[in-house]
Amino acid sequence: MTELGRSTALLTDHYELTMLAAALADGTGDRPCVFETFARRLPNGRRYGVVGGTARVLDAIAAFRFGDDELRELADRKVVDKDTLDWLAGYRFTGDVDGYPEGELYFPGSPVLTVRGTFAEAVVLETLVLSILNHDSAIVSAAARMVSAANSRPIIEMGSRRTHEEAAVASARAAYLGGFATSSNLEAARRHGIPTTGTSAHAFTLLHDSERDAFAAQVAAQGRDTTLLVDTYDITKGIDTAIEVAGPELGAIRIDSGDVGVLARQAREQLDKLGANHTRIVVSGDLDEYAIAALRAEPVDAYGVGTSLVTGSGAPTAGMVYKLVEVAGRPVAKRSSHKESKGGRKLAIRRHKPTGTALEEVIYPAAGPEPEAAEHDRQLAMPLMRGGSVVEGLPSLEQARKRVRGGLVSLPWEGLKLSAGEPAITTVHVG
């Protein structure tokens, strides 16, 4: 069993097993192959992407099995023949995986993940790899844009009720990777050690006979450092009542509706007049990176983001593909119009100015020759699995989170703009 709560084996698509069966039958399934995962382009308007989900992919590959229930399902549906079922019963990935570490920036054509193994053992991983990388990379990329827009103010992830229950956990992890401060998802805390926080909803206020009773109950249970939701009825009266109940030591108020910029300004003035100078203001309610950027000049101390985060803020998939690029050492490439690929296993370096600003990403054949090294070049891929086992000592979630911060700092200033534009740096293919 995996963190998905069930076997990952049937995350394989039907067409992958169709190819597998045919390849096993004609003997080509044992040919050594290389598959690469990359994005042909960034989502419209985006200037960079952030790799997310790598650790989850590696865990899922290591746990990828076809148990009795899955094999019975395939047999009952007559998806594959008995020989293929027998092969699947003994499936273990024994190949190698290399790729960009989690939290690394990527651009069009970046070889984000490379899987090396026989055709048979690698082809069945396509849906598994893409479902995780496409989702998590989309979420962490959106999160990074929001964090940049927030300009050091903390953001709380609170989108669990706006997506699938498993996607909610993955989204919370990806948001934290991208720089969010906390999440409201307790399962994400259990699985990934993410700090959590939360406040009450309007239902808690409506439950009580008065707003005062609701606030008093919350303060009694949570202490004065709690966050009170003040806009269930009249926000001005709500703030007055909150300070009367909790005193000027109240931790924070939350505003969840209306023109939050104007309301935050008015709330700050009111709180200061009441002596609650250190009471923070948290705003939420359909925020995205553009709304957050528009609030920079307002006295907002923290943001709560839900729907736009878990939907990738308009780009719910990273658009990555998993393509066969090498067979038995021979480069192979797709030539379909608008879906061309470049054959052969590839590596990449990122070039920087002496100041640390990224200049370009150079992608070159792994078979060499390697481009002449410049002083501030940095190799991007690293070993992730060897012989089917996850490499020890891979970066932790906290280290990956730090990598995101460093990557954003390395972008040219125009690369952080929220307006539509070309990728922040160019990718150059050599060889």
Given for the second form:
Protein chains: 2
Amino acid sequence: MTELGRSTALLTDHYELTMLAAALADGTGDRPCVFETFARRLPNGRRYGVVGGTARVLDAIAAFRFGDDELRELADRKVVDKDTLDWLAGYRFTGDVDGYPEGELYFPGSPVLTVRGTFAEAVVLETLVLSILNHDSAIVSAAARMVSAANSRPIIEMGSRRTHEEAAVASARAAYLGGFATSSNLEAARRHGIPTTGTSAHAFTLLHDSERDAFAAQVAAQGRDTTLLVDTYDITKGIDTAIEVAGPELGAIRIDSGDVGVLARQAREQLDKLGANHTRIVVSGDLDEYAIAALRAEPVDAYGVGTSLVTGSGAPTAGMVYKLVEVAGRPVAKRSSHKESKGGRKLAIRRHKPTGTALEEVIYPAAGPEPEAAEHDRQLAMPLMRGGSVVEGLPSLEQARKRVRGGLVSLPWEGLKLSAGEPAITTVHVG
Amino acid sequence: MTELGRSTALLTDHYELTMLAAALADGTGDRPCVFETFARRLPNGRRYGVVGGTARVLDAIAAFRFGDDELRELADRKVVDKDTLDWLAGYRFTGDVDGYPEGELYFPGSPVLTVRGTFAEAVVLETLVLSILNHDSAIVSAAARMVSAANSRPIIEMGSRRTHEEAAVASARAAYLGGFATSSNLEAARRHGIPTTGTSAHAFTLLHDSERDAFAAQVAAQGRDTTLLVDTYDITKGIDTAIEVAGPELGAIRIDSGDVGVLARQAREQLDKLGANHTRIVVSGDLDEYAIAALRAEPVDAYGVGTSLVTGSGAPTAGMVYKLVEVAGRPVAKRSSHKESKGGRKLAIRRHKPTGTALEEVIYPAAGPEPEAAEHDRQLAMPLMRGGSVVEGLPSLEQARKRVRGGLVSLPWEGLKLSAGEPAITTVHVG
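Alongside the form predicted on its own that was just displayed, please also present the structure of the form predicted in complex with another copy of the chain.
To see the whole picture, the full complex is given below, headed by that same chain.
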């Protein structure tokens, strides 16, 4: 029923079910509600965010069903009363979901995902929706920064080992969405069709009696187009041995440690002298977007990125919230502090210059009036679910990936700066 | 077969299988190997780390089997050759695993988990072992800091929405391991027996026509011992209404925004005036270990912690590595850079003063000689798997939780400081 073939119903906070029980008991559970998902701010001086995980959210909502196992768990632990259990047994989301398409840029306040339904059916989705959007958006946002720093050189995602084993699969997907070329994660290939690559680690060299034996075994198994890891002992000797073993047709060498910029330059010279002019140089080892940018002038053909990608490069969560903004057509909002947000369901258009450069995000009440839209302005939300069913023909992962690329191109140039700053475009609230 | 009822075999990096194929082809795959898991350093000036996830690792290794689905995936995508597929079809880990018990403190270089087996059977576990240990150790390490800052006041984990939906379940477990009292995550209760709690969010108040209606509905459904969230509109009025509705027997109020220290003090005064002397005060909202420590002098009865816990409070991964250290009894190690590590299988003892205060971590070659151990010294590793089977009678989660508590008590006082610093005890390599 979902990517893991099981119910997502208990990936939920306890208080959602206790609220549900109380609302079913006093009759307010049936009130039509609108919940809006948005980020109050971008993390850490980031200039844009990228929406990730939308497709996973829709899958997870479809799999949000309470089977015998889930109901028994809730009954045994007395989380909710019998009436609520009965209601949960028949649960199936029947409302509407609208949102920014996956891969779209977002800014503070952007109504990224809007869920409409009764309070009862919509409140229980809070944790699941946020978990997926907060994780995947954090990763794809970091990925996009790295891709733009890499300036069209390919990046290989290899961070699975530095994050939760299932977060690793979602991270590989998010990295690809953000423009990474491939991933190391085999489950991401099975589940999401992400291309994977991989050749060998230092362990393979250490296993053998000599580096030469290791290289020979690898070339025998994988062909000359493989990537040989040359920094186990001495890089200069490693490169000599690599070309002796594989010949100048060797696909690539990888350097995983040391000052990779200097080492890449030396390696390029050495490879060229050996006639291996087409042998590529892959660098890895604690790279982030800043390190990637610093390597722009170096003869690097591809980057391997791990830790910084899967940890969102300093921003491991997108910090989105899921807020009740409308009850029975009436706008509602918390009012006690700086956490205030505007009530009422909202829509957004993004204004652009005729050149296609984004100008501003205009957020307005869905109840109207709609702001005047010029030729290059774009309505941002699209229908994602209607009556509990996923809308047909939603963008594929490849299309979402193209959308990220298009979004980055549309940013004013300051928006692509890696340094901390303000959001690339301003958000204007009207109405 | 595992916590998710499915194979973990593809939660693996592509290169592990290509190395495997090459090693099977040249006969080196059968060489007996030792892989050691350790952290080269602690993150960000941390003074200790806590091992988390050991029990999940053992489960995941048991579920590391290649069924038809996994094999078809690898065959279709030509990840490995036919001989390797046949070998994988029969895969079952048959080696030995030793390691620090879950909940044990660790320091730079501590041999946290050691896997012994043929290269072929041990190399394929790298990603899975590291994903689990790196995630869970990062979370439990952050949890332990918060628990020690909270000075025996209970902490409720409520961070599921800020991390990947499955990482949320593991985080709830790790938080409990680290000493948190309860979690919001229902799946963590089902899967790991973690106690959960929860009452209501701002949405529940906003849903109703008035705060009074909302409180009345909640008290009707959950009883007077519930926790009423009083900061939706005006906290002072909210507290008045809460006590009017629930009476002075109200269990607790929760404040989720604003300057919670000041607000808690005012709330305590107000509650006491209203005769609600036993009504507890729960505070939440972007708390981390520093904020918790800053609230020590305030009349706070419990903390709710979300984002900072599930993101490891600035250190979202433990950064452990899984290194081949021994091949057929011969120590091996990478030698090209600062990433050097010592070859050979290692063991560790922790020396303590007679008072029980930890003094130093002594790491020595397993081949001997064993350093002299005084009365209060303790061998740190224990057998976890033998011949591919999990050892009987391993510590339970509750026992691991006690171990964390004991570990914190054993630290020299500087070790519990929250500020950035050196590891609490030094690591000494002998032999």
